[in-house]
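The data below hold one chain only, encoded as structure tokens and taken in the form predicted alone.
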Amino acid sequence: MEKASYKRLKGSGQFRQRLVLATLSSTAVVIEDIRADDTSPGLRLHEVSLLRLLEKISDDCTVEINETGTKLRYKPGVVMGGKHLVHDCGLSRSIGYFLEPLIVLGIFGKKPLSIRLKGITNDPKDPSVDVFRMVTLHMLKHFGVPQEGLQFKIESRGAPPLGGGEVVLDLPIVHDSLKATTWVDEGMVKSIRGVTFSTRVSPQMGNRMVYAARGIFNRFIPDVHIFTDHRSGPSGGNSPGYGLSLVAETTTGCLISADSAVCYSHGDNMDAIEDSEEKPDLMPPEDVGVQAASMLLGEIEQGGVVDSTHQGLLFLLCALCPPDVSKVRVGKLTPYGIETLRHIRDFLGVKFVIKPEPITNTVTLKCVGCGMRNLSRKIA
């Protein structure tokens, strides 16, 4: 190929999102710079683990990297999908780094996608794999993805630093394109839905936190549930943790979301903690559970259809729309989901219409979508 038909970016930042519209968009990429000024500098573990997953459900897709890691030539191929495959995410981040890019790429598949993710299933810094199920997966029905063939199975959890979760994701393809979407009303929240997960410490733990994060709900709705999710043995994972994942359900559908766990972290070398009398202190799960649920009235006071965590997915998936009007609104935006605007322009070409609404400080977006269509499917 020649020079100039390769896109050229710099630098480290969302790093999954250029991977994902470059794919997308079948534009071949250079990004340089990569934390080149950096300690370590180059690409980080996760970051190659997410190379190799897109080589795994992809056809004739390069990534050459040079030997300091800090260039890195991608050139996308078609998206394959395909059963029984399997990829170990690494120790490095959490399998719902891996999710998010994995379902905007298998749903325009040629066929569909089953995978078993190995690794961290719950951590303090990626959306966890609860979150995932309740409410990512629902987002995807306001765009006409086909729920039939849709699945997410938890088969084991696992906390760092040593991981040990698994679990299977099943993805339908679309058959032709998304659809347009006009989804502005949040409405009121009418009930919260929440599970905790502990692995490896008292079963206890899950009840902890589930009698403080009630404490706080309780003043404001009746209806809450939270469920405990206790794994112990081989299904508990390599590594003691403990979790709450909330979530929020409103009048017209909507999702809203919250999560919080605790875990040792990666630098701590769990067998001279398992040998030694002095543990480290981790955080108690009263204290997680007010915080789960504060984190969560924090998002529904923000307004808007989704949470902070779910923008870029949203906007992401209006973009990728028939050339339709997408309308959609938000609280206040992340810098996250500021940055997924910048990229959808610059790979698609696709622009949103921002409007603040002052009076209840929430942001209405539009945009007419680029009209993807799933062109490599299995045509029968």
Given for the second form:
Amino acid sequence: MEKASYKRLKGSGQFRQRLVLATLSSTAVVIEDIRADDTSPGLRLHEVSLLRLLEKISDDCTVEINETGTKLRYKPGVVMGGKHLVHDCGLSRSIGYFLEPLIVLGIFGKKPLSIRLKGITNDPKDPSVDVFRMVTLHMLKHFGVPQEGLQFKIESRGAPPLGGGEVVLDLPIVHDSLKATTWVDEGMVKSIRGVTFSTRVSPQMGNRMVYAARGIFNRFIPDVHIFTDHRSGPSGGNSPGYGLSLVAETTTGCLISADSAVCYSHGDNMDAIEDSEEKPDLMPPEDVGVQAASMLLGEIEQGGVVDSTHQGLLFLLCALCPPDVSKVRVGKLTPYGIETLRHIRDFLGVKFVIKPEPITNTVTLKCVGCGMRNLSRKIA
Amino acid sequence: ISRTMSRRNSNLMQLVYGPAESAVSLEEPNNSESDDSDDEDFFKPKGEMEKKLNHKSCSEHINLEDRSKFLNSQLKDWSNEDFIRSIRDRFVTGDWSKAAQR
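Form predicted alone done, so how does the form predicted together with its partner chain look?
Then the entire complex follows, led off by the chain already shown.
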């Protein structure tokens, strides 16, 4: 390969989207200056793990990293998919970090993907696996991804810092291409659903979170059901933690989510915590419940057909549609969403028409898809 | 009104994609810099480094953490009556005719 054919990028930002877009558009990339000025320069463990995952699901892709890890050369191959794959996501980011790029690549694979991911299921940084199950997967159906073979199972949970959770994802492939969508009607919130998780703590924590969250929602809507999922023993992972994921469903079938979780951070010595009588205090479950509920109401206030977490994925799916017009509505654009729009333009050449709507304080985006087809299915 | 609308429209487009000309002008200082950044300025005074960083408008956030979850630092107190009223019509229990205008 001659050098000229590589697309040159800088920095560690938007790492996942760069790899996803590079793979889908078959563009080889060189990323330089990855945390070059940082006290610990180079790629992080979860980024290396993501590259290993890409190697696992695709054929003929090459990854080269220099000695300090500040430079990466990635030549994408063909996404193959496959069954009975296993990947250890490590403990530096949660499984949610890996699921987001995985579903976009998986649906453009040669064969349906079935993979078991191990690591952290719920943490404060990334969307929880519950939000993924209740919201993210349902976004795919708006773009014509077949629902048969779409399955997600949380076998055990794991909170940071030691993880120990396991999930199984079954993902179908799109047979030709996605379908462009007009998705602007956000509707009215008709119900709120949710699930708590608690691992290696008192099972009462779940009920206390539910009680606090319900207290907030009672002023708005009666149809609130929040389930508790308490795990003990091996299915509860290796660390104590608890949290709450909430989803608001609207009359038009839009799903707006929010989640929060508390746990001990990586710096804490786990053995010391287990042994000593006095554990460092976590945020009380009542506060976690109120926090998650407030976040959800904040998302509802913003409007839009998806919440702020899913903006990036929404834009990406729109851009990957066949050359028809897609139209979507979101609340305020997030920094992550804006970066996604820029990367979509750079890799796929798709530029959105962005129009603010002052009456509702929302933004509508229109684009003509790049005509991505599932080519890997046809090869061989 | 339509004029202000179109101006706001292009502002948001510019916010995301940047004005068309500046993308070109940003390239040039980068090029000239790589030419003269041989061994003599391997050691740079700290202040100069910072100046350079400020010069390249995008460089401060190229190493931003990659996370899709958007954390709103200030959460509103949703037990407050005013806030409750402000999103009342976003629920089926609110006023349907107002919601239809959205």
